[in-house]
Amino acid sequence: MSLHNNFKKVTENIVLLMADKHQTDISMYSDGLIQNVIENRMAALCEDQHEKYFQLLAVTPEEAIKLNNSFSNSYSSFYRNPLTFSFLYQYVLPRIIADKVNSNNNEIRIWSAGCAYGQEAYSLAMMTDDLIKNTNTNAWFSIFATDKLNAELESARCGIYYSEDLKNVPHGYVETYFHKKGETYAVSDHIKKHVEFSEFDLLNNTTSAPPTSIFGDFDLVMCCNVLFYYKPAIQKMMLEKFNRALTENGFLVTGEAETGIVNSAAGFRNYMSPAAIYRKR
């Protein structure tokens, strides 16, 4: 058996072991991610034998917890994809604002799914607030930011960041929407009041939207760099969830590396290539 096939077999056995012995399902993740996580845990333990790692995992609940936690990706940053945020500011959000004003429905509803430490949600809030001020309309907005990890959500609610975290934030926004506190910067209360952080599991196929949003009906859903961590069936389930949660002709934004996933799925059409911005069909 080749080394690749042997590792694949060990990976399959680890997936079964985690489910049977540790009651933890990691089967929904992509095969590539599962293998990478296992290799990283082995490297951390200075273990180069797959079978030995399997044996360790079988008798060590603490390692099972560490392995499972390694699947959580909490990286985020302000204005992480400049092209996407540029298009959102220039075209998408102005379109949403104009449509709301014309329909006499002044509430703009946005879902930041997989918000991590809050940078994406606050980025959206600052841009939306700026545009509403510039257009001198009476529109108002709510952003529902969700993740499944409470520690990250608590940090997001605090809204405290270091100067290096703000390197992609427009200078004017730093002055307008943050307060300097020693070596850190705090998001202004004006912006915080527009953002509701709550725990929500995207993998729960019985729900379509965060309970805090009551009924979904979002004008924009932003879920970047999440889909590609999962197997196709899970990706499909998530996209169907977003489709149900969006208003008619609502917008979906994903990571640029996920365009192939969305393009091959039903329910969305590309709105602004090359950015990963779509509209509900």
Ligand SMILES: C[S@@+](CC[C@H](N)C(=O)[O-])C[C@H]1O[C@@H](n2cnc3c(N)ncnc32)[C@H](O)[C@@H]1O
The other form holds:
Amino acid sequence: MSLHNNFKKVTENIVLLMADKHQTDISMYSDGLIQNVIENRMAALCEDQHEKYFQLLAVTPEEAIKLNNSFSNSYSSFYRNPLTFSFLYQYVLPRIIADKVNSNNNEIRIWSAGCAYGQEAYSLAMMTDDLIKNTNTNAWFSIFATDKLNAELESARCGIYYSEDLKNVPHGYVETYFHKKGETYAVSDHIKKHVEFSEFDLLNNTTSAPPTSIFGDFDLVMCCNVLFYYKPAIQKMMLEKFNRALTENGFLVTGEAETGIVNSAAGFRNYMSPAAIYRKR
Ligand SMILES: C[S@@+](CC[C@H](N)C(=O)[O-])C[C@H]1O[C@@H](n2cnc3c(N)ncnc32)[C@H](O)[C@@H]1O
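Show the form predicted together with the named molecule, please, because up to now only the form predicted on its own has appeared in this conversation.
So here's everything in the complex, that chain up top.
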């Protein structure tokens, strides 16, 4: 048996062990991620034999918790993927604002799905506020920001960041949209009132949109650096959810490393290659 096949078998056995022995489902994650997480846990324990790690995991609930927690990655930053944010500012958000102004409905609705510590939602809020001010219209916007992790959401609601977190924030926005508080910067109340943070697990298949949004109908769904952690069947389920939650012709934005996933899915067409910006078909 090749090393690759051997590791595949070990991975399958660990997925089964986690379910049977520790009542923890890790089967939704991509094979590559499961392998990386197992290797990282083995390295942390100075263990180089899969069989021995398997035996340890079988009798150690604490290790099962550590393994499961290792699947979480909440890294985020303001204006991550600068190309995508530049296209959002130049083309997508102005287009959404213009369409709203021309219709009787002046509320722009945005969903930041997998928002981590809030940087993505606040990045969108600052840009949208800036653009609306420049158009002199009465358009209003609401951003529904969701994550499955409550600790990240609590921190996002506070909206407090350090100066090194703000290095990609566009010129002038720090002065306009943050208050300096000692060593930290707090997002202004003016921006915060547009963003509602709530807990929502994207694996929940009973509803397409976060309950806080009541009816979805989003003009833009932004889900970056989340899809690639999951198996193709789960990615498909999430993309179908976003498709249902979007308004007709609504926009979907993913991480730039996730374009292959959306390109091969039904229901979206690429709007602005090479940025990961799509429109509902
Ligand atoms: C790597 S961070 C990306 C944050 C942000 N979107 C960005 O691109 O900077 C991934 C976030 O997605 C969240 N996430 C992963 N799976 C999720 C799920 N099934 N439901 C809701 N949130 C999820 C994680 O908790 C984490 O906060």
